[in-house]
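The chain below stands alone and is given in structure tokens; this is the form predicted on its own.
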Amino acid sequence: MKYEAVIGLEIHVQLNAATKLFCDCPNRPGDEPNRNICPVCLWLPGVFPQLSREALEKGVLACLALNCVIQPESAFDQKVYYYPDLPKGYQLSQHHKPLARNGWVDIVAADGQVKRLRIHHVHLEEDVAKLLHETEGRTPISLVDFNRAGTPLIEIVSEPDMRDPHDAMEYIKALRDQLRYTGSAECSLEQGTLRVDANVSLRPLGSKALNTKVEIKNMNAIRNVGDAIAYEITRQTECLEKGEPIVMHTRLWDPEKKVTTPMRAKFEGPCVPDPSVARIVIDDAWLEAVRQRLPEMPAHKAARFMDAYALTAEEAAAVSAERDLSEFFEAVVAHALPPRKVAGWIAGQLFSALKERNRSVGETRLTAARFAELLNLVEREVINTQAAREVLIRLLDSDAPLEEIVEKGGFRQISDTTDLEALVQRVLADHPADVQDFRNGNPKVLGFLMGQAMKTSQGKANPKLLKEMLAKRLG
């Protein structure tokens, strides 16, 4: 029997606001432990939680960027367990009147189609504390960091729409996009303020019933999520291959071992509306005041710059996925630059540069105007593609001039041909048996040829000018 996957997933988010959801404790995490807490995020008897404004604004900004209808009204209530980092029993969350509703995102599927995925709802939510566990000498300890206690969050619930790993790890991407877009949330995986847990099920081929589903949790990295559902259809099917039932219960993914192992019983507490915090009643007027601030999002800036600028779709979205960097592309081709020459080395060099040390274009040194510098001298020859490269990374820490860099760093281009000469005449001495191979008929020499004459130019060498040379030398 042919089965089918279907997989939904429950993202929660970490607002970005100053403080936390409740209370003016900064809503800063990754503090000292302990050091951001009052007797609201303590949980203590007899404390009043006040709703944050700016949690939300930002939360409702980030259900409008996922295309949801913002509920007029909306309400929280206690979801009962008790664990060691829910001391007061109860975590403050949307269950019966969530925030939004009926949202939705667009991805490319693994077919090349485009994907509707929809979104089932979105409420607000406090965070829980966050155990430590150590050791003390050989004695195992476990303690509690109450700085994460009360952060607002938002929890995005999908429709059991996808069908495959990549599906899922579009939608992460996605929605992402979206939310980074808004300026309400960083979404992080790796720091934690993006966290996935992803429901698992399969059904046979053809079928529309919904069949028990085993949560994963612990994913964090968009990639450990494609692998956590593709290690979970392949487990599941195996189980029902054998006649082996499928019981609700979640698992956690090991990343080194790339399996899913058991972590305990599926289990849901009790909800019950909170009679502490008032209800959330959103009108018209404000609603449309936050509306404005949503700014042009990916997909509509995306095919904006295909039709101002003359980008593939490629180079669009690439360009467009991260806010900062379509603002620094704008702000770069607006010296007069040609928009795809400007795209290539923003997807290209700039992107992976920044990724490498893990910091935004905001972050570092470079402005449009002195990457828009580096273009015009790489359009006016003065240095090469290669020596261009070393020189933005330069430009990412430094605030000294354009031109002194380039000197002080040797990367101005060889382009006397008397010195080009030289170094053709020296590579093809050095290279005798090689010269033969290309003049018996083996075109591929020429590039080992280009190769060698950049390695002892040190890079510097004018390639357009250097194979011109060697070539008309070759014969």
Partner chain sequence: MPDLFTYRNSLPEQPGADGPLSGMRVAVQPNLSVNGWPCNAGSHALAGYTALADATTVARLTRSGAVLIGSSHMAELGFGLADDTIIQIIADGRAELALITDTMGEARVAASGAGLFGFKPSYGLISRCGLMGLVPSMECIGLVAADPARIGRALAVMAGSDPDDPSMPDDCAAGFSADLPPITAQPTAGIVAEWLEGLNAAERSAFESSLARLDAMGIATRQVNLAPSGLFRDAHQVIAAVEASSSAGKYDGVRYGHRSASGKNWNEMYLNTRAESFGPLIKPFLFQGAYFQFENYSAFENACRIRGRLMRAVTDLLAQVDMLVLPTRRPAHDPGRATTIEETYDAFGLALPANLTGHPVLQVPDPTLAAGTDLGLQLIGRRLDDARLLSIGRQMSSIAGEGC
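Given the form predicted on its own above, what does the protein look like in the form predicted together with the partner chain?
The next block holds one chain only.
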């Protein structure tokens, strides 16, 4: 029998508000343990949680970016479970009345078609404390770090609309890109500011049934989510073919062995409305004010870039995936440079240079004007592409005049025909056998000789002129 996978994702995203969700403690879970704590996030008796306005605003902005309908009224519940990372016995979460419902994101499915994936709801909740297990030493001990307790989270619960690992990975990417655009969240799986739980079930192809699902956790890269889902689909298919029933449980992804293994589930209980936390009532004027702050979303921006700048779909997607780079792109294009060339430079050179250094463009010295100036030098053939790449790296950390960088670094292109002529002569003299080979009818040798000439010029020769002259000489 052919089976179809039904996949739904529950994604926790840490909001980057300055404080925790219900108190004024700094929202910096990574600090020295138990540094950012107070009676509220330690849940000491007699204190009341006070909702952070900033966290609410960032949460609403995130929901709007995911096309959700913000609910006029939402409220917190006590989600009861007993575990030492939650010593008060319940987590404040929104179960009965979530912040937002009915959202969606669009992705390009494996078949190349645009597919709309629905979001069931988004709710606010507080993170729990972090447990540290010291297993070395004679007596193993477990420690509790409350820095993370009370960190503001949103949980984004999808509809079970995904059918394969590709859908799931694209959904996470789209969601991540859109949330990053709003500036509400960093959304890094690697850093744990975005955490994915995947629910996977199978059904006979063509069936509409929703069968028993298995939850998978512990994927800390988008690729791992795809691998874990693919593994789980295979595992469940084998179970069904052997006639074994699927039992609802939770499994952990092991990134080393690339398998999922069953884990003991946390004891999780019901959700009781908490009358001690104020209800959230959102009025239209306030919502409108937040909506005004919502930037143009990446998909919309990509479509506009294709229209306005005649970029290809790939180019447009590449320069619009991150908000700061997309804004950088438009600022550079405003200096009357050919948009496709700018897009190529940003998506190719700049993007990887930043990624290698783990910095955003805003964290470098590079400005749109300086970048435009650099591309102008390439356009005017003052420097060649290879040199420009090197200059670009220097511009990341330097405010020196561009002319000075070019001159001091010796990046200026050799376009003087006398110089080039001498270079050609020398290369031909150094490689007589190859010259003979070319003349005997092997055109590939021209590439080799070009490479040798560029190397001799230390990359500075004007490649267009050089090639013309070389070809003429070989005649």
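If you're wondering where the values come from, they're calculated on a predicted model, not measured in any experiment. Numbering follows the first chain given and starts at 1.
A hinge is where C-alphas change from fitting one rigid part better to fitting the other better; between these two forms, that place among P338, Q50, E296, R365 is E296.
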